[in-house]
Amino acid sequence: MKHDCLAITDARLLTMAGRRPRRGMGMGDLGIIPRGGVLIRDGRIVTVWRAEEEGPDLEGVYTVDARGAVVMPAFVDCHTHACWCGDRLDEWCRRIAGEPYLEILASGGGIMSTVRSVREEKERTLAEIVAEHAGAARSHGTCLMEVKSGYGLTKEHELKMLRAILASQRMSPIGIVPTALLGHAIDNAAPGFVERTIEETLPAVHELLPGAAVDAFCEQGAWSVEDTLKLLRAAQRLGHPVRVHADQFNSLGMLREAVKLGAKSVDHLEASTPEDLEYLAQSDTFAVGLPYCGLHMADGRYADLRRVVDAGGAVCIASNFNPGSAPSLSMPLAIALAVRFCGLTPKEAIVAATINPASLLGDDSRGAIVPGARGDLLMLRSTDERDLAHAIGDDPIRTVVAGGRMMPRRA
């Protein structure tokens, strides 16, 4: 359907009105108005009010009465790896047989067996993938996504995937933003890669994305702390924000680098000391925790966000979707595992679900229930938020709307 108008009505709204991003013990507030109503128009949200108060004229606007159903903004999805092609059935086997991952990418599987696949497959059909995947996640409450590059290598093919999710975005019924991840693996049948990707890649990636964020995964068997911090160092000085991926399965000290170099964000911190995870809790730097990974990697480990949140830090959580560690898109799942998993309330893995990582990709116009926001919503099947994270493998979402249009659960 489409409305140029559309209310909702007798809703249990999650506004996030206030800070962004949310911080510490902020991260617990959901702005709650227990009963009230959101306006939309030309996709923009004109009014919030509560129930005791005079509302908007809504004759003639399409008006959706929620019957107390919780009403909050629409996840975003802040690192997912979702322009892949192929699959890892085999390696997955494997691994559930006892064999580690990291031995798996020394032998030229892992990341590697997507590398060749993506390296095959045509841009147009790279791009109609990442479209695809968009409309799952959609279905499961993402409005917003971001995907990176990372299993080309080369110039060629990082900018082959580059331009394809670039192309997703006119195709995907989400918004979709671009990450220049050019530290993923590591090329060991091209001669000198990290040079050739930090003078070669990095610069034409600048001319084709200036303001995209470049990113890499520091770990034994990938990327160095040295080589990594040459290439952030590097996208730096063009003008690029950076992220990275750091103690996935081994602290080798990128986490305080990352901080130190003004990065974004670091993600997966499973193997992150305490200390560390306090220290990242001090600085600007988001904590991105990523879940799946311990749960389809059957390994136990999660990232203890607890501790960033009690030391004062900002949290987001993602799905990390890939076709190796975390082959899924839904953010309700997420939330489940990072409550159990990860330490975190109901209500700060909502807040790491929607405002943060909205905050974290750059668009404020996102995460939130207020008046100038965009109107990316979801309205719940349950009257209570906590519903959220208590249930597994349940369909939690009644009605997505995005952009002010309520959307059919699939593209």
Contents of the next structure:
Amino acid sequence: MKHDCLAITDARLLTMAGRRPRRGMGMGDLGIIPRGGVLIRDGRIVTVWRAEEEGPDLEGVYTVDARGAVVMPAFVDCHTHACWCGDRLDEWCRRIAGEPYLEILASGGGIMSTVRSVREEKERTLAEIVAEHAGAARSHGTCLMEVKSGYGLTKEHELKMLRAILASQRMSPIGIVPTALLGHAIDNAAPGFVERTIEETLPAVHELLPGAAVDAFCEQGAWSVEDTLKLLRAAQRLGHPVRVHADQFNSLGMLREAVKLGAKSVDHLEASTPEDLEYLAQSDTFAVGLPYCGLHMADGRYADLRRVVDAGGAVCIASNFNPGSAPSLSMPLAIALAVRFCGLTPKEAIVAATINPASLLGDDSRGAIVPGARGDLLMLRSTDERDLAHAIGDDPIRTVVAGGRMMPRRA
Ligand code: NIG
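What would the structure be for the form predicted in complex with ligand NIG, given that what you showed me was the form predicted on its own?
Complete assembly follows, chain above in first position.
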């Protein structure tokens, strides 16, 4: 048996070969090989072939017969807040009873409640929590996950979170990409909070993670457009890529400002105007939809991603995993929601959960089944990829292959 070799034969391959990222009409292109195989050696894809072609010599290679099932790139979850502790179950019950998310935040709860819990937690424990979440994400088919800080909100605690996220890379069964969410909320108990974030926390974060994206939550009761711009411009001067949470509840004008800044992504978009979505679509900034919010907030507010695709934009979807607005790591369910409520087709939603978020996170070795790419694959139970979007809360994945190794479904 050839060690560190794995072949999958007789598969319906969604290769995603070709242009990356996908945008507009191109978002429906899955690069399908209706019958084919893939050979992975030492964690990397070495050959992809069609059934009608002569494939590689598989003598001695551990080979799985997919029997026509879909084999596709593993998911890339490009927006999570997976470094958190404590719980917000009492607040959730208040929300179920009708109290709005932003009112809970204004009363010192919400994000600030998790900030208090995280400030009290040890770095090592936070790292273990992220690794545990990463294991759960893998069981849902995710092999690369972005994790934001943002529940520290001081130099000391943001650095602690980011070091914990970095440490989790060594404990996690999947790839972890840290993002410095320095502008997640306003700590009203800290005088000069915005200035301190920009003048103290940002430079310290730059020392630790000079290449990390810097992010902010621009919203009424969180960061204003003016302060968000100050933070993101300062981050850009230090060479950081920037992202922003915008238009979750209110359209404040941040979307256009983010595009003008050249932000990597604008995330949320539930309250965006049609004109702003079309403006975003004409830029190189990704539109990131987070459909768990509409479900968990039970307010029926979802990003109109159909409009972005129709206007030629590049779209991603993500779990947004966090204790307040999106308590799930399941990308299959995010796909199911994006198709029902954000207007994506099943094909577009698959692109938005694989190759496009890999490009957003700057990792072109993921999100496609092409020679040279990482051997991060999923074998579905179905022979038709539309079943991924059709199933609701089901388990559509038969096998997860991470770095060329077939994985147990639970970490
Ligand atoms: O993207 N809205 C801002 N941040 C998260 C929620 C975080 C929380 O409530 O703890 C979001 O939905």
